[in-house]
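Below you'll find only one chain, the form predicted alone, shown as structure tokens.
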Amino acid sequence: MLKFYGYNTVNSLKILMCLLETGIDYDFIPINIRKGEQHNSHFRALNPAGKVPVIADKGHILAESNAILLYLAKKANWGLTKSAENIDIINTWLFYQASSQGPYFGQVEYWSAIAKAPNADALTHYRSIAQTSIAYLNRHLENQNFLCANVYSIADIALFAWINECDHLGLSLQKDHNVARWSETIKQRPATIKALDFFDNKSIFVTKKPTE
């Protein structure tokens, strides 16, 4: 059985609502980030960047959550059509979620509500960043439903997981109405319900399922 290491964190949250639309089976196994269980040995087995999500499926280990997104839409055939330009836009979007749209959230983050020394003028400049990032997401949903068109798949999963954090970052969807709607319809689905209940819940420091 797949197992899927994580925590409390934006990119395991990405993993559990797709393990929960996919109907994978797995193991969750909680790794506490904020007691530094990421650096014990065991786990930087696993990932020797020390990071999580991981899932370790019949011994292929794979860390880094958009390459696992890809990798369980693949196994279970799901959100993909045999369209080249379909692979090609969730490709694109993957990468931009890794290479943009996480890296200005997390700043925001960063700054916001980690840094012990507090810099108005960084999270200013950051928040902007990821205000503009927003507003780029918010022209490419114009008349469709989601990043593919009408498909749902990884690549809204990718990059709802940071907008689900815009009220907790000091960020604005009140412009972005075409982000607005979007978000709201992945809030509604029965896996992201039961995704955000399971971490909302606390019951990730447990070994637990959401309940089916």
Ligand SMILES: N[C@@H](CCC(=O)N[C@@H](CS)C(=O)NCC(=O)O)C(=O)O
Contents of the next structure:
Amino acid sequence: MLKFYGYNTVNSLKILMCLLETGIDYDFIPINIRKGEQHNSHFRALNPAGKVPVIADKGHILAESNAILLYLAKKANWGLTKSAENIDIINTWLFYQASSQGPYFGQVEYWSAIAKAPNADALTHYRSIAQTSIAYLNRHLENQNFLCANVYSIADIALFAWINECDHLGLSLQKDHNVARWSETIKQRPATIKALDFFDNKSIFVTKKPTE
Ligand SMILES: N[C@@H](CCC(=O)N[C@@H](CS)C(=O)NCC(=O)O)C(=O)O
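What about the form predicted together with this ligand, after the form predicted alone?
Shown next: the complete complex, the earlier chain at its head.
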């Protein structure tokens, strides 16, 4: 069975949302990155970068959450991955998420919640860039419900995970109604509800799966 190594993080949330949407069977293996388990030799053998999420499927080991999303969607034949035109659009969003949205939001998290020496300039700077990326997403969602071909896909999953942290990061969706509507729609999907419940659950370190 596919093994999913993860923790309560935005990038692991993407993978759980996709596994639950596609119905692929899996074993969840918690890697407590706050206790440094990502540096254990066993885990480093899977991902020398020492980061979650990682999957192992019949000997095939894969890291990088967006690469994993693509792998899972193709494996399950889920969503839009059969059309070349759609896969180009999806890839564009996956690269945008990994190279822009993720790092911007990550900096906001760092300067708002992690940095030992506060830096108001850095926080303001990265919040402003993150808000600009939300506005960009908002324009794209003006006349459509989802990011690609108006069908829910891994592109939406990838972008949703950080948008779901906006409150916690002091970012606002008030002016970005399309993003707020899109995010609410995704939050109401049964797979999203189960995935969010699972990672909110304090018993995350007991290997278990969300109930069907
Ligand atoms: N680009 C990677 C980022 C993975 C990543 O940064 N994982 C973090 C948690 S979200 C992690 O494992 N951090 C542990 C560490 O850096 O020691 C992805 O999309 O999977």
